[in-house]
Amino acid sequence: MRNTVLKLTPLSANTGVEIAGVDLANPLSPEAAQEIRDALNTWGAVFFRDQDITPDQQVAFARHFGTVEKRTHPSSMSPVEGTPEVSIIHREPTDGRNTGGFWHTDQCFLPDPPLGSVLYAKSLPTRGGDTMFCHMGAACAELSEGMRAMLRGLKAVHVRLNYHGIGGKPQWGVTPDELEFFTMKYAGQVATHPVIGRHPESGQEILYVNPIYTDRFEGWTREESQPLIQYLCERATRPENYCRFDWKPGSLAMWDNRAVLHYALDDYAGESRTMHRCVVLGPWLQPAA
């Protein structure tokens, strides 16, 4: 019977597991919901195939893990009509770049980032468009004890505008006029978080930095901070530490925003893609000390 006996297939040594035996159009049993939560805590991202669900059913699945956000902050995404908790991520063939085409965590530039994200494939390009996931708990464990001890005492400043431009210089694919618009739109979307936090369910220490939004360490200049931030990100995102998920019609992914970075590959220029996303709110990383 579906939703009672699940089959888990890990996609890499540390990150991502595919779960079979689940029909997300139907309610999950408490046992199945707990097994999926346990898998999420272990692998950071869970994946499901061959799902045929409505936006309301996507929200119902997400509610097993926490409160589903009704967005109140500025965003580039539009809501699904009738289901405001679900946002549309769409790329036109003429768009210069896709959404999320870099290693990042969702909404780290807010004081209360979401626990996780649930992404469902609606329409896909004929090729490309995979998403990579990297477990930052495994990355943290690989650091020396001396490095971890230093990082536990640091906080990092995360800046929303960095995706569009840094220091008044536009990022790739962004015009000066667009940067001026985004500078006004995302003014104030800056947050500070510990560089290492402890996962509230697994207890694992998590390295919480990413190469775009993480601007600097608190009390440091950007120039002083960036060599160490980029070193940490390069170590974390080595091929040995990530999995690559190939989207197919009906695929759904959920990832723990506290534990993994993700990267939406921009290798389908000239084609369109539409995804539905909702985000789950819940307990955030705890102090590592």
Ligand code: SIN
Second form
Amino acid sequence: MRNTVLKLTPLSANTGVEIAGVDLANPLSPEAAQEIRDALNTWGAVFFRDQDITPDQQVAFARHFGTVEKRTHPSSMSPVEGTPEVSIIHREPTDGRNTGGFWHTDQCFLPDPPLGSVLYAKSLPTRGGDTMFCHMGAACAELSEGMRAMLRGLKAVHVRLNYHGIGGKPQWGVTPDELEFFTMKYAGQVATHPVIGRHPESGQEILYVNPIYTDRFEGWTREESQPLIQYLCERATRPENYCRFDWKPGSLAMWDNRAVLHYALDDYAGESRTMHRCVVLGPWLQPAA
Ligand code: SIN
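Can you return the structure of this protein in the form predicted together with succinic acid rather than the form predicted alone?
Below is the whole assembly, all chains and molecules, this chain first.
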């Protein structure tokens, strides 16, 4: 990897790199943009410290990587006033539910999920609230050739509603009335994607499953599918395979939604946390074969 401008510090063996030497309030030079793209292709997630940016500057940064989504589908997040491309992820001290508090990729239940997400810390708890990232290219490479060959022939069905209830049964503290509401709100947010895809830039094979939204393999029952889906997810998310990013004021993360799972930790009870997120659209995973 070229590194003529920026200083890169990897956070773990396979996932995540911290990048110093760039001020995201200013337009990126073509060299810096290319180095960040290279780092994203290698490490799946890039992290910046001490940034002081507006929502418009966050969107300008994200545009270096693709088209920034103007949201058209129902979502749990509200937009920033004046910059509708940026959504607010806010949690009050009394909120029971933690957005993204499980291993997942963003919007896998849509036919064209975003290529990446950009998350900027606006206000943080005094402790906790880290986010973990896990590289699914590394996870795929660790599987046996026999398992990979079998998985290359499979597609999986990803279901938005699984976050609230499975098979009509409420999960994780959701009430039956809430489940009825979410069932209407998220009707149709179901998509099928290959279980192994090829990354359009790095060429790496990626295991594209996650433990909640991935409901079943196409043509299999949920009961048949779940043991293998859970095995793959547990194996992929071993501590050896993930990094943990400790947010500080001014921290910004961008992750490749095709290559990593992420998980927002729920360990700051009684405090609030506010993040600004925008998502970037672009080329999706290619067929593996
Ligand atoms: C998300 O899942 O997109 C949110 C991650 C976070 O808030 O750390």
